[in-house]
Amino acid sequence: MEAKQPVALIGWSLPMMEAADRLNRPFVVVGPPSCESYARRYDIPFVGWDFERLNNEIPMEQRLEHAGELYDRLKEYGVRLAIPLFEETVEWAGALNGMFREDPRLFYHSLLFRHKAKMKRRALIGGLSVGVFEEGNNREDVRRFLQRINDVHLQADREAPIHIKPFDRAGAAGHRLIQSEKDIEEKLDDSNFPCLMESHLEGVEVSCEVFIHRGKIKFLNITEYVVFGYSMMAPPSPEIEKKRPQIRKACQQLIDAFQLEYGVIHPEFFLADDGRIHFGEVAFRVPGGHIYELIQKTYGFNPFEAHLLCFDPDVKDEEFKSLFPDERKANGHAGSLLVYPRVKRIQGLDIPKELEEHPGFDRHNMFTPVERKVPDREGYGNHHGTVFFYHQDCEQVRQPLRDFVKHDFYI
């Protein structure tokens, strides 16, 4: 039997390597040079690539022409496919796949997931409901945009807020909520430009983890953002779950608009009170917030394995039949609370007895770190631990996800 050609995992992820091993799929890791000694110690095929430095030095649109060296190194391993795992690796994977398949459009297609203005335009062309948006290059552009939005909102008692986001950052990094002229002066500097400026979208925010193969949804998870940036629950509460058919339709519309054939997308939507679904943004990578762990807890399959299979055009449809369960029949609800220290220097942990005795409490992974100085945060930053919840009753998960957000676990 002919040996399988390896895939390239673009980014360092132990759960993804373990998933590839369980699937008996050979792989090569493309990761930061700092991971090379670990890879050598455990005989992990590895190619070092300094994403952080190169992304700072090379404009996004020019990364295709700088990916040739990486392509040549991966061809030595016989790699046939690149799978992006993290935000900063998406366009590099697109560039590599463009070379593997001799189709450079795959690179330009990947930019739709990395440049928020291009993303919004593509969604709008595809018929999705989006907010008003423009590109901004300085404070004056923001000032004019804020004025235009308020000119049509006609709110006498308060100004309608707008959002400022960098084109290519994940999560809340660089995100600024602007509610007044004063905010423009105090919250923005030259480092915030160029940027996406967009109007505020009302509604309950959810994320979706959409597993796609041959352009169709194989499995849809819906994650409820309980406290945005801090806590989430999957599957969602019944009032959101009943909207699954409409959410599924919006996800398929997004897939069609972006002409997606393979992979996993992580879109965010706003569910308005009047039933409309507004598109926020979409990522083409593993979701954050331990969402894959929540999916595995409640649905019983391994999302990391599913991630690898969905990105692979060579996988047959039969392989998915035994993998995905009925998405409408989850076993309970699982939640994650991301913990961020509010102190500058950590002295210890405070785990309240009420948490450990709560019916929905599952476990936590917090500990007092060796380096006790807390680094400055950008956006929500990197959390210093997670509290996990699980229960058949969604309220036994959702309520503590709200209640313990303000608790100071690190003291």
Given for the second form:
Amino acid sequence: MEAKQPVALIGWSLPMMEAADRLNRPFVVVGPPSCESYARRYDIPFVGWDFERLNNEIPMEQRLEHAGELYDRLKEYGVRLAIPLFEETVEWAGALNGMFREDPRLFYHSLLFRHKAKMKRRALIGGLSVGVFEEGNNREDVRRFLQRINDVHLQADREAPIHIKPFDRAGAAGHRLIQSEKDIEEKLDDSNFPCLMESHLEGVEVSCEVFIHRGKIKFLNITEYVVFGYSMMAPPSPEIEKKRPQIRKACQQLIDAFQLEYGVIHPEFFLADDGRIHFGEVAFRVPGGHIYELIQKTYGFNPFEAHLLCFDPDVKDEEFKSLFPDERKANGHAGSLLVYPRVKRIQGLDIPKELEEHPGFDRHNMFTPVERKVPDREGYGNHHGTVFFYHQDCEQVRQPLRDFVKHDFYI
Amino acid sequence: MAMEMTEKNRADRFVQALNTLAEAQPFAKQLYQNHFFQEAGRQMDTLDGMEMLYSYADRFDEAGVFEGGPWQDPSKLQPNLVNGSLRVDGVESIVAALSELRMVAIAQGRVEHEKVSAEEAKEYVNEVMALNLDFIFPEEVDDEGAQQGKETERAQRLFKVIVDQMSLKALSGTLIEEIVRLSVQRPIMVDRIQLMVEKAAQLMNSNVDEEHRKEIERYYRAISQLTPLSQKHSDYKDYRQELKNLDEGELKKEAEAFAESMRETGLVSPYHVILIRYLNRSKTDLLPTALSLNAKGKANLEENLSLVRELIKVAIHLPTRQSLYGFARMLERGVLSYHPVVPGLRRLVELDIIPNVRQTLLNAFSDTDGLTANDIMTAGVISVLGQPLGVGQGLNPTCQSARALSLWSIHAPGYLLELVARAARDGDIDMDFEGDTIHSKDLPGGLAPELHKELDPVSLILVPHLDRIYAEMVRRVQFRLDDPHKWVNPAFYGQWIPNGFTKVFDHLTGNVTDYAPFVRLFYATHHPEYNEGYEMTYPNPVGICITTVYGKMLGFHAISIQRIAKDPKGEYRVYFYNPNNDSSQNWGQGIKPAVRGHGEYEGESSLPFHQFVSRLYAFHYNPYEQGDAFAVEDETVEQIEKLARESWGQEYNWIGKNALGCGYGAM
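Please show me the structure of the same protein in the form predicted together with the partner chain, now that we have looked at it in the form predicted alone.
Everything in the complex follows now, all chains and molecules, and the chain you saw is the first one.
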């Protein structure tokens, strides 16, 4: 192997740095300036880049030209490849890779993952089943869209709901469910526009973590959303697992539609009762909700390492053979429950005895926080704590994932 | 895998978490610390678990348990912070406990640490034990005990393990030192000393040195049944009754015994109070004996006998017994001869106190025994007038206010009484600042709601007002191009503070600038051999850098220089008042403020002149009373600069005129 050129990790992530270090791959971290002192303390090669400020100041499409400075600074380290880690860094990594490989198309390609309407349109062109969607610029658009959807639904007893989402936010940030004219008045203001408007998709929601190299799926993890936004389990329960071949097919279809060669995608699908699979949306980054940790627990490999390898065109096929286990043979089920305080001011912590004594309980990471005031949350925001479950029997994981969503851990 | 957590299982989980943490790269330790603390916390739920943790404590540092956090460097640990940390509901108390176990492992020689020797660790742990007697000897569990939190129980388990490893015998030595050290400063608030004495008394039955046993006994008696009569009649009512049967000689003996003990220890026995009140009614001629007054005190008492009798009746009760010591000292200071003091004190007895102040005062004692708020306030004022250097800030960051009370008690008792009356009656005090009058009642915030209430009554009444006014004065001048204290201190403390002001830090850059001229100016304005013999008239509020036992910068602190004089050995020393009432700390580099043995008055700390200067960063001076700065020997300036640079100065850039140049030492 030739002298190793470092890769740039776009975003500050300790597990990713640890993975690179384990793989013995040199890396440079591009992270917020506030992380610089930490990086310096541990001699981590670091380039400060204020994503939060720049993303506020520079429209998405113009970030390519502004990435020149970052490119120059990374060139000094001899960087050859940029790996996106978080939602708000995806297009920056795309811009950098466009420059590394002298192919600006890579930047525009990355934008497909940062704009929910573009993403849907592309999937639709690729033949995936998607809901009806339009781009909306004001409440009037929403009203009209809701009307049109209901015109065709012909439901007498209730209105069919629609969903409003900002184009470029991760997770559930800015997501609004609209069921009536009243909702339009009450739930939406100017900050919600422009947005994606889409019809409601029925079915069980799953997410996939698809590890791709040379356009092929190297490993597919399926995560079951037990309570949407709050708890998830991987691998999923048997009734979903049965559909793995169809889900795999949908994933490959998505890869082909997006002409993806390298990396990891994190799409969300709805599995309808009739067996059809609808595409929800897709991200090009590390999934949230501790999903990589669930995969590590049940499949025994390190997904952060796999993430690095899949983004790298220079990695040989053999390297994956020893890395990925058989995706149909997981060792048990692992689940995570994300805990959000439901109080304004935290007085203490209540970890119920039934939780710690539950056969499926693995661990949790909550202490009474020093900062007791709970910041206003947007979307699902950042969770304050996580409970992990693990058991051979998926019911011993799924049941508490459902039950403890209702429990107030922070009191 | 699927099973409930058994004890064995828990232990395995802990070891697994430790191993995982140990394997991680230093930069990634953070990823595994939370889980490790969770598992460690589980172990702390049982004594066996705590012992198990200790058996792994030699690995903690190497595994990165403290990596990146405030406990990482054991040489920066502060024994006096341990108790607070252990009580925090959250991860802090778990890490604090693990850190203590690590220190015990270092002290026991189970592991070596590059920054702390076994001997240093042992000293540290001994001090921690002395400061955590409440955990070592838990209170009897009564109804309050039912609510004691899991943090408290965890800390008690921790100290069981520590005491098992370290010897209680060593503790008794530290404990006595601590008791002597604190009591010799004659603080007004003695709750902590009393607690330690009571705890020490529990040690007397274990195998403690004979010498230590006697010391403990001496202190224990001082706060309890000191005399044979009080031992025989321990019930207060019986004792009071018995006093009536004593003849003159027996009464005198009883009075002498209590007076002697109070003078030696600064602590007052409840029986002493019963005796005093009895004498006050029927044998006033024995009062000077019962207080062991000197000539000046006796004269003051005779001159004001009717007021004295009245004050004893109002203020000296069982709960306020400690004011008896302040009472004796007040008479000896001759405060009653100050013209405004007598009417000022009389006014307090009948003052209309506003409800919230009344409640605060009544809450200050757990058992008020029918006392009124006026009784408590009067007792508090007596303490402050008798023990101006015994005023403490308690656990509050209000050293400025404590300094002010102390200064006024010495130089402006009439003004102090006026302020107390205004705050207690009107809920407001005011001060003039640069042409404006600032009223405390108009100011928001301040520390009042969060004020830690273990304070003397006068502080409870005045500190909330003083703190707000001080903060407001600072706010008004904060954007000027020099340190706000320059303008605020003379306005706040009064005309006793000279207007000249200097400090070592450049106000805008924070760099240490022109250190050598700073040192020379202090000598030329304060050292009797360089300042043309001007004596200090009033305390000087100065700023110092507090450093740890290893000389590391800990923070800024406000103290007052009381006087500068030769000690009995002929060495010049700075005698100062430290409002934290814990003056004899170890500041590293061999700099240990002393509280006795070098000619200190009650409540004073002292340091050799040059050692004191090495920690000084700001002071006031009178520009008209200045000697020759150039006369100070170069070696002296260099010696001081070296001490400063190698301690707190390490945290700063040094520029400008310095004796040792700019390039000195590590930058």
